[in-house]
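A single chain comes next, written as structure tokens; it is the form predicted alone.
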Amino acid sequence: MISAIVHSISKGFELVCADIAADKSISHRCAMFAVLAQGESKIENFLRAEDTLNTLKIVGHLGAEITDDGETITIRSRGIQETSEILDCGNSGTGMRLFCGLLSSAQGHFILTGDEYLKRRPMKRVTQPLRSIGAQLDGRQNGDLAPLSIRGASLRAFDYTSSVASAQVKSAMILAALRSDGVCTFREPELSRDHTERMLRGMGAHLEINGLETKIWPIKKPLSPLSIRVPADSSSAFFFAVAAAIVPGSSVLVEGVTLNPTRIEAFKVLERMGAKITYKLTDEKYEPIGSIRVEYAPLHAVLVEENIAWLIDELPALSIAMACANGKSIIKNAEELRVKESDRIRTVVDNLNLCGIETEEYQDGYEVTGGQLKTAYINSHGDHRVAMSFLIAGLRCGMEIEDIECINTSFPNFFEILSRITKVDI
């Protein structure tokens, strides 16, 4: 495995960034409803990183004609074909989950896998509602972990409330909702991220969205092509955000970011600890878009147990913050933490008390006393938010974190950023 040390600093810095990684949610996005629309969609600043490389490649597979000139790449669709390849999905829930949904109503068999860490993800929360309207899937432990097999089946209208505000879950549903036999209705606990339900509409599917209920009417022809530049990812600008929050006499500037509500939740938390926070939009077609500054001031303490759905990805990097603040804070109703890439609660509580912080883990949670980071080895255990997470408490102490190659899955150039800031050893 990969190591990487960090090395602080001590004073401040000015940092504009227009070259933060595209939107992996939105690039996923992309690629999968390309597939459902007639005529080429045509996206530009799609990430190229490893997760979504793999989406791509997988709706090559599909059948889809791909075409890429560097800038924009070209999709063209001729429906969803049955395949001999093994889908390979790399490190991507999100890719699983989804393809999981559109795959289900698909003419064919299909077999999705993933690396080490994907396999060992749970798949229960899709998998069961899918079987529940028709779908046959089928996977290790009653379906529960990859790889998974797919037989294409038609699919039955339903009205399905989920015990879980997922993205990834909802999204997977309305994918199935497009192909069934009537009228669907899809419920969640909390508003979770909604890219779906944002550009499936702008594609022309019929959604209507109430509150935490939305309905989805089946597709009866393809939908219209994309046309979109993909904004940056305001997760991975959160990174950057937190290293001006944590560093006396510094500010961040992010160009080009998605300014989604259900995507600037962590940023929100942050101000209310205390961060300095202006928003400027500038375009908004799919998505708000516009740019982020983020400067120094002391942090304080801060409870956070609302919304977690839409601050879930960052929570890692913002537990940074909080072991910079003055002190407790809480996170509550998180218990999501605990499928992610790694068991991110038992992970950055584990690797917070390597640096001399003090913590306290609870089933859906933690509490983080601020305190005095120290320099420590940190195991990332494959999860590309806690590589880059520690890598950002560097700053403030130096640290060595071992498993980086995971970062390459989200965000290739973090390092290249990281590098305007500070000295990095690989």
The other form holds:
Amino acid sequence: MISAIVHSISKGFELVCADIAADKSISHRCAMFAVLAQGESKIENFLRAEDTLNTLKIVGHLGAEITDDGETITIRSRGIQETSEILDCGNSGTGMRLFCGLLSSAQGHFILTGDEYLKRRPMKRVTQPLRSIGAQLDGRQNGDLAPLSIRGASLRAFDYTSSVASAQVKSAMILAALRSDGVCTFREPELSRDHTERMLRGMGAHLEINGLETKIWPIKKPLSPLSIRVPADSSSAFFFAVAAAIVPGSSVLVEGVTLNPTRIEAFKVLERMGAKITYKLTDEKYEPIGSIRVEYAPLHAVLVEENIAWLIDELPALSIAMACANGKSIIKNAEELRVKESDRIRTVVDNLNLCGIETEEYQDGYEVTGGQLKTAYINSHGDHRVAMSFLIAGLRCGMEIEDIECINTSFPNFFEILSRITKVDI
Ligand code: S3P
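Return the structure block for the form predicted together with ligand S3P; the form predicted alone was the one displayed.
Zooming out: every chain and molecule, the one shown earlier first.
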């Protein structure tokens, strides 16, 4: 296992960053949705990280022709073909859950697997509703745990209300609906990120969205190909937003980032905590795209209990800002954190305690009392966002983080950017 030592900094920094890694959610979808199109999908700035490269490789195993000139990835679909390969999603829940939706209606038999962490994550949230419309999916614990096997089948139209606000569940069901036998309705308890709806509509699919309800019409012919430059990932950018927010005298400007409202809620919370944040819209294609500037200001405690699906991935990093804020911050309604790449309630709370920060754990969240962060030896538990969050905390006090390879799943140039503001030993 590789570890990294990050050194504290004694004065503020100014960072202008146009090379935050590309958006992971959108990159996964680009590769998968290209399979539903006729013609060549052209994808610039595809995220070249482990999770999304695994998805791209799977799309290749399923028969798509993929060429890559180093800048643009071109995908030409030849429908979905049965393969002798085991489809390895690596660490990615998004990969596995969306492929369940895509492959449930394909002709043939498919096996999806993943790494030791993914094989522990719940899949019933997609396998159960997919089975209820005719999909033939199975796995350990009655279809809850990977490896999963899928035999493509005819899918019935559905009217499904999900108990969890999850873009992965919604996307899997939308993909199934596109190849079902009638108009489908999907409802969720809170709006989750909406890249699938935006991108599929952009490709010509018929989806009607009414608040928390989405109606999906089956496709009669292949969709139009994608032509997209993937924006920077706002969740990755957020690590550097927190860096600027906790080091007096600092500012960061991230450019070319998605400003999709279902993705920038954590920036809004940081703003509520006192940081100075401005947003500038520069482009609109599939998604609103622009820049975000974050400037240091003393932080105060905050209560986070709404729009959780819009900031679930940023909560570990936000917890570092809470540890540096004045007062007791509270996160509630975030039980989903328990089934992410690690149990993030446990891993964040345990690691904050090691850093001398007072916390209290709830089943659906935690409290963080701001204080003096102390240098500690942190275990990432194989979770990329936990690793990056505590590396950012190290800007205040120095930190050693064990098991940092996981950062390659989403943000391969994280250390390169971090070393523009401090010294890092790996
Ligand atoms: C994702 C949705 C979110 C998020 C994950 C990516 C997606 O998960 O946490 O990192 O691309 O659809 P859920 O939809 O399960 O909450």
